Each structure stands twice: as C-alpha cells, then as structure tokens.
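As a starting point, one isolated chain is supplied in structure tokens, in the form predicted alone.
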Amino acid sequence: MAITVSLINMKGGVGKSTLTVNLAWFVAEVLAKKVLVIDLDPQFNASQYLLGPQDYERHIRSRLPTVWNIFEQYTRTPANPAATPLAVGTAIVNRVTLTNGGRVDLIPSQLELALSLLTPLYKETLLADTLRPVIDQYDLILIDCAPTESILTRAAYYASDWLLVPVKPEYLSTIGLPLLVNSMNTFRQAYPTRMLQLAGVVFNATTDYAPEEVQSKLGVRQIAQQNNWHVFENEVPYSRSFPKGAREGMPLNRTSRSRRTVISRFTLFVREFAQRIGL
C-alpha cells in the first residue's frame, strides 16, 4: 500500500511544486519505485511540469479527467443527471516508466478546480476514497498542495498519512507556519481517528547567504521545536537548473548542464525523506 504525502506551506512561492516533481522523480529513479502526483493546486504548476505546456493543453482541451472530476463526481448537472462516480484510472497519465521498475504518473489539476472551493461540502474524503482502487499499485502518493486553507487542504489531509512542508528561509519564512499549526490542529480534532503524521521541515532553495538564511533559519527551527516537529539535515540548494528543468520537462538530474553537487545534495536529501516516511 502507498504512503501518503502531502507537500503543503500556507506560504506561496517556496518551490512547493517544483520540489513535489522532481521528489517524486528521483523516488522513481534512485529508489525504483512507483509514484503517483496529485496535483491539487488550481494554479496547476506541478502539472505543466510534468506533462509540458502543448500536452497539457491538449490534456485539458481533450476535456479528459482531471482532479477536478473527483470532486465534482457527485455533482448533478443536466450534463450528468446520475452523477456517475469516476474511475480514477482514467484520470491518471503516465509521465515516464523507467527500466528499473520505477514509474511516475499523474492525475493533474485544473484552473477550474477552484470552483470546487464555492461547494465545499461532503467533499472531505471525496479523494482518499476515490484513490482506494489504485492505492496498492504504487509505493508513493505525493499530493501538491495549494498554499491557502480550503476544502482541498482537508482533502489532502483525509488522504495523507505524512506532511512535508518545504520553507525558503527568506523574510517572513514563518509567517505560514502558525497556519499550518492551526490547520492541522483543527483537522486532527475534527478527525481524531485519522493518523497524521508531519514527516518534517525542508529548506528549500537555500543559498547559504548571511545573515538573512541564518536568522530565518532560527525562526523556523524555534516554531520547529515548539511543535516537535523534525527539521530535515539535509537541504535542498538553490539552484537554476530547477527552473531549466521545469522548461525542459525534466528532472534536476536530467537537465542539461546540472551541476553533480547539486545533484548529489539533492539525492541525500530524497534517501532520508524515504528513511523517514518508512519508504
């Protein structure tokens, strides 16, 4: 059975679906295993990574399934007067199938999902049981989540069993933090019987400058420990070959004129995310 990630911060801009990719790539290509990404941020980003912006296009021009269809499954419209539940298998596309075993597949997001976010009720568990046929099919689930407090937060919530929650120590590194406690404090009480675990904190395209990194650094290590939350050793460094890989559609290891240091520092990073989660 897969392990549930979800990568969420109540702060945009800390490379959240940058890292969710090539996290799920290099899973599939170092370790040789079978990860599916979910995208649930209406902006979509983690999908245009993976799939490219022309197949993207013709994915959602061809008006197949998105994330958007397992929360609107239950909807009656004139266009679907039974609400047919959907078959996750449809929604699902194959990015890559590697020689060692290893695979990464998607289910992509849309603008439209943030429709979703005007009728919100009954749709907490709609994905954790939408995703219950393919669950033994892959060792990891991770789950790009948008940086706001929504219907789909708890959704990821329902459906993870860990939360990986990327920082870029910069100004204001904290300020989505308390969030991000009050959230999954509320979740927890609403949901005592679920089994949610915060697998830790990253930083994320870190440069090593002083003094701003170092103070921010301190910030988030201080709210760290007042939750006893596990702050990862391992980095992840800036570096402008994520970006290239994002335009290119590949991997940081795969992107042409990646540096080795960086790559390796990334891989020591992705071997005790998967120590930690049990992977």
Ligand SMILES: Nc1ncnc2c1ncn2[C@@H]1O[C@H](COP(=O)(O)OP(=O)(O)OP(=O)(O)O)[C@@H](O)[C@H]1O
Given for the second form:
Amino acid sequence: MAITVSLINMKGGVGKSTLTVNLAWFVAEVLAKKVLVIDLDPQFNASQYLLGPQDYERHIRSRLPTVWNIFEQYTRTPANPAATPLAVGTAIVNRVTLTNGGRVDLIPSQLELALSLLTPLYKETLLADTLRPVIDQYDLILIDCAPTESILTRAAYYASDWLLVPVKPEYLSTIGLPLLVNSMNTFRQAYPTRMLQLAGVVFNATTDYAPEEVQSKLGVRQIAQQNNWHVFENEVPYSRSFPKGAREGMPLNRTSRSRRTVISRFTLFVREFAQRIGL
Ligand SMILES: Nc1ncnc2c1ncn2[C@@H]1O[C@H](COP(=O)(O)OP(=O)(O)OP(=O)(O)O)[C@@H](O)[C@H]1O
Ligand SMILES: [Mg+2]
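Given the form predicted alone, state the structure of the form predicted together with this ligand.
Now the full complex is given, and it begins with the chain already shown.
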C-alpha cells in the first residue's frame, strides 16, 4: 500500500511543486519505486512541469479526466445527469517507466478545480475514496497542494499519512507556518481517527551564507521546536537548474548542465525523506 505525502505550506512560492516533481523522479530512479503525483493546485504547475505544456494542453483539449473530475464526479449537470463515479485509472497519465521498475504517474489538475471550492460540501473524503482502488499499485503518492486553505487542503489531509513542508529561508518565511499549525489542529479535531503526521520541514533554495537566511532559519527552527516538528538535516540548495528543469520538463539530474554537487545534495535529502516516512 502506498505511503501518501502532501507537500504543503500556506506560503506561496516556496518550492512545493518543484520538490513534488523532483522527489517523484528521484524516488523512482534512485529507489526504484512506483510514484503517483497528484496535482491538487488549480494553477496546475506540477502538471505542466511533468507533462510539458504541449502534452498537458492535449490532455485538457481531449477532455480526459483530471483531479477536477474526482471532486465533481457526483455533481449532477445536464452534461452528466447520472453523475457516474469516476474510474480513477482514466485520470492517471504515465510520465515515465524506468528499466529498474520505477515509474512516475500523474493525475493532472486544471483551472476549473478552483470552481470546486465554491461548492465544498461533502468533498473531504472524495480524493481518498477515489484513490483506494489504485493505492496498492504505488509505493508513494505525492500530493502537490495550493498555498491556501480550502476544501482541497482538507481532502489532501484526509488522504495523507504525512505532510512535508518546504520552506524558503527568506524574509517572511515563517508567515505560513502558524496558519499550517491551525489548519492541522482543526483537521485533527474534526477527524481524530486519521493518523496525519508531519514528516518535517525542509529548507529549500538555501545558499548557505546570506545573513537573512541564517536569521530566517532561526525563526523557522523556533516554530518547529514549539510544535515538535522535525527539521530535515539535508537542505535543498538554491540552483538555477530547478527552474531550468521545469522549462525542459526534466528532473534535476536530467536537466542540461546541472551540477553534480546539487544532484548529490538533493539525493541525500531524498534518502533522508524516504527513511523518515519508512519508504
Ligand atoms: N531549490 C531551488 N533553487 C532555485 N529555484 C527554485 C528552487 N526551488 C524552487 N525554485 C523556483 O522557485 C519558484 C517557485 O517554486 P514552486 O512553483 O515550486 O513553488 P510553490 O510553493 O509550488 O509555489 P505556489 O505556492 O505558487 O504553488 C519557481 O520558479 C521554481 O523554479
Ligand atoms: Mg505550486
């Protein structure tokens, strides 16, 4: 049965989508695991990153199902009067199958997912329930969350065993963390039987010497300590290869001219993450 991890931070632009996609590829390549990525952000960054803009457009134009169909499968409309349940396999796209047995699949997102937020009733459990038939086909499911609290966040919590919190150590880096604490507490009170745990905070895009960075890491560590949160020993370094990889539709290790030191530092984080969640 897959271990499910949501990448979340109520602050935007901290690297949730970048780390989701790179973690998925590295876990498949380095650890030979089968990974399913779920893009739970209406901005569909992870979908475009994994599929590339052309294949993504083709998917949407062909009206193939996305994560939106998961949340709207029971909504009766003139086009779907019977509101038939979604066969989740039809929403899964294979990105890569490796010779070592590892693979990366994706359930893409689409802009219309934002509309699901307008009718949130009874949607918390839909993602978890819909994934159930395929959960044994994967070792790891990674959910890329949007930076705002909504029914989608609660659906991600409900489907997850762990949360991974990327933080960019910069001015205002702590701003999303109290919101996350509140949101986790509210969820735990509403669903006391769900075993949602925090895998930890990972510092992303670190440069090692900026004084602002040192200051901001201190603030984050303080909040982590107050809440008994693990902070990953291995940090993800700042590297232009990450945005470049997004443009090339490739993970760090397959991006043109990416540096070996950055790749090996990211690999160390991947191994620490895998160990932490028992993968
Ligand atoms: N380690 C890194 N080094 C350099 N640039 C990075 C790194 N991680 C992420 N970035 C860049 O930072 C920007 C924001 O990253 P990303 O989109 O992954 O953040 P996000 O948390 O998913 O944002 P949002 O909250 O909008 O979904 C992107 O341009 C990405 O390429
Ligand atoms: Mg994102």
